[in-house]
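A single chain, nothing else alongside it, follows as structure tokens in the form predicted on its own.
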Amino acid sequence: MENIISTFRQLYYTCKEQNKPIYETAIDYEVSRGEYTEYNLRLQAKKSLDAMKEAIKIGLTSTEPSPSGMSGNDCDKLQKSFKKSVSILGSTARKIMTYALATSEQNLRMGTIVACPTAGSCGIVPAVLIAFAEDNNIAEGEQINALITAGEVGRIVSNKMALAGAVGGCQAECGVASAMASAALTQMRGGNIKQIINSAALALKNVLGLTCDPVCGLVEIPCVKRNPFLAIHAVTASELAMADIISKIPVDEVVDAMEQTGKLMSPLLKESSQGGLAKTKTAIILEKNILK
């Protein structure tokens, strides 16, 4: 019988008892279910990683507008800005922001992306993981391990609630993506199991209540720009966790709070485009122009 891991507490103690990192425990858990071998799991993770890198590569060089015409050239603008003037952020943070925009804009162009965990949040995990790996010479095998760790964070959260804006708002999409990215980053930086899990807690705790109010009903405004914001949010969570700054609320309780917040959130603010940014004066004008 498989050893069920449905909470972060169970994940932590399983890792400690077996003296294994999160990614190995995650692989063991999936193998125990009898559907995949370790080889299959790592191969699939590599395919996802390669697809993420390809989306970034194409996105960095494209200025093709989205079908609505509302987005498509923000990544290009950011790259040009960074070439002209010095940013207060370091080179890796600049790269993370750029990669997040590149990936998110590729999604709008109907390019190939990895829903991580969703299409609307597709730029966060790739940007953080790949930018840090490039700037710190992280081997591909370690990148795959980090991606598996990120996936395990998303899987455990999804045991509690659906990772969809229509169910829990954007806290369940970009918020969970940020927690996944922070866990992957903390692992690549040499963080221990407690720090990795705590980084996810810190990332999630500080996006509770984030609504999903897409303008014109499209995964575009504010979704595209939200990706670089939440990617940097993931870095902040990792920095705090690596300093052993602990979330006073355990991560499983943070997930419970996120589920409750999602249930309390008005349906008007959960992907229905009936409230929030989607019903501002400018959004209504944009919607009328697109419908024409």
The other form holds:
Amino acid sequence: MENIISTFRQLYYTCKEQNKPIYETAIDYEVSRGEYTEYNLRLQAKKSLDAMKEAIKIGLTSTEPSPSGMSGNDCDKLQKSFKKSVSILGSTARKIMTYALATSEQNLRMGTIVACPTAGSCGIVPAVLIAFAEDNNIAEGEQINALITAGEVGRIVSNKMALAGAVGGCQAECGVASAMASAALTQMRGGNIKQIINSAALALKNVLGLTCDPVCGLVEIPCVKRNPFLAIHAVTASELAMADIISKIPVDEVVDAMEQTGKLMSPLLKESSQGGLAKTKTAIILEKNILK
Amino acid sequence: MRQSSIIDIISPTMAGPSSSHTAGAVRLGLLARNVYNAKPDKIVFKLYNSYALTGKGHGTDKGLLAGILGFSVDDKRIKHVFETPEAKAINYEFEYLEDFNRHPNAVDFIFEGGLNMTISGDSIGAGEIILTKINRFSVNLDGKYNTLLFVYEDVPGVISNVTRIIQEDNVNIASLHCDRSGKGKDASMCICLDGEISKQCLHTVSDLKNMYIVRYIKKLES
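Starting from the form predicted on its own, produce the coordinates for the form predicted together with its partner chain.
Below is the entire complex, every chain and molecule, led by the chain shown above.
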């Protein structure tokens, strides 16, 4: 029997035993399962990374409205504001917010994006990873390592629960994306294995119960703006983890709590657009005007 | 049960806006297209639950149709698929239903034509999909393996004949799923394969007696 890695605990001890970083252990594990070679994995990760960069590039300059007409120019507004007024954020944090909006606006235009882990949450991992890499001259190989680290976090969570708003609410989409992004960031910052896993735990723990209640049933409100929010959330988690602040609830138990929370959440709040924001007075008016 | 891979999590590159409702829909359509493997006179798409309630806004209808037409998940034509010459050349309609015994993101493809076939599937998250039923048989097709699908008469020896021919082609079987409508009646079998079978092998299994439907369904690219 192969050595199975389906929990963060198993991941941590495998890394420790073999004295390898998470991305190497993750690659070894994938290769041991016989479906990919290391070359395939790195190539796939590079393709995703390139497509993420392309989506950001197009998203930064586009103001094309979404098919519903409800959004599409927020990234433009944010860039203009950052140019003319003083922000309390540093330049990398500003870039992260901008890139997250650029990507998620591309998504709602039915543009080409990378589902990471899902399309609704597509802005979070690329924004954190690519903005930090650009500002800190992180080589492409290291960016790929960070993306694989993020992928490993998502993979382990997905062993417990499906990463779909209809199954677990937004905690399973943007929440998991944020945990993945924080792990990638902590990896690039030179965090140790404990810090990387802990950053994912902290990010996840603080989005439990996040509902999926999209207005008019569209991946738009609140999804587009949620991407920059949870990108910054990932930074917060990484900062805490780098300070060796520990999640008192171990990460695997956080995942268990998340799974349970997803099950307890009413179907009205899981991508059915039958409750929450989707049933507010304004949402109902929007629905009448848009879905004619 | 197959565990998901890192690649499932950090891909696919796709047309937005929803992995389960857009990319998943395209992939369900692609797989159903490969299973049906003929030109139907008409297709009815039955969308259930979240697919029915939020499918329009997410382009689920566009995705399902694009998949049936053979477009990949990152095809730029998906956004305007209804206006493509490919779509205009076929008959189709959409129905929107609720059935809480079904998965939140469930669909039925009802193919009418020389061959009538109903294929059911679920979009289970992050663009991952599964076909659960073909006509009245339960199946387990996720598009991750090259798969041989058989519908055949339930008589002794069919499974061993088929697996022997695959063995002679030196291809390993990753999983095997069987079901039947009743003893001695119709049965179905899905065989997921590591690698590719030869044309000769496909001919040989297709020519076995007692077979009603034989399909070789290539794994989905993304």
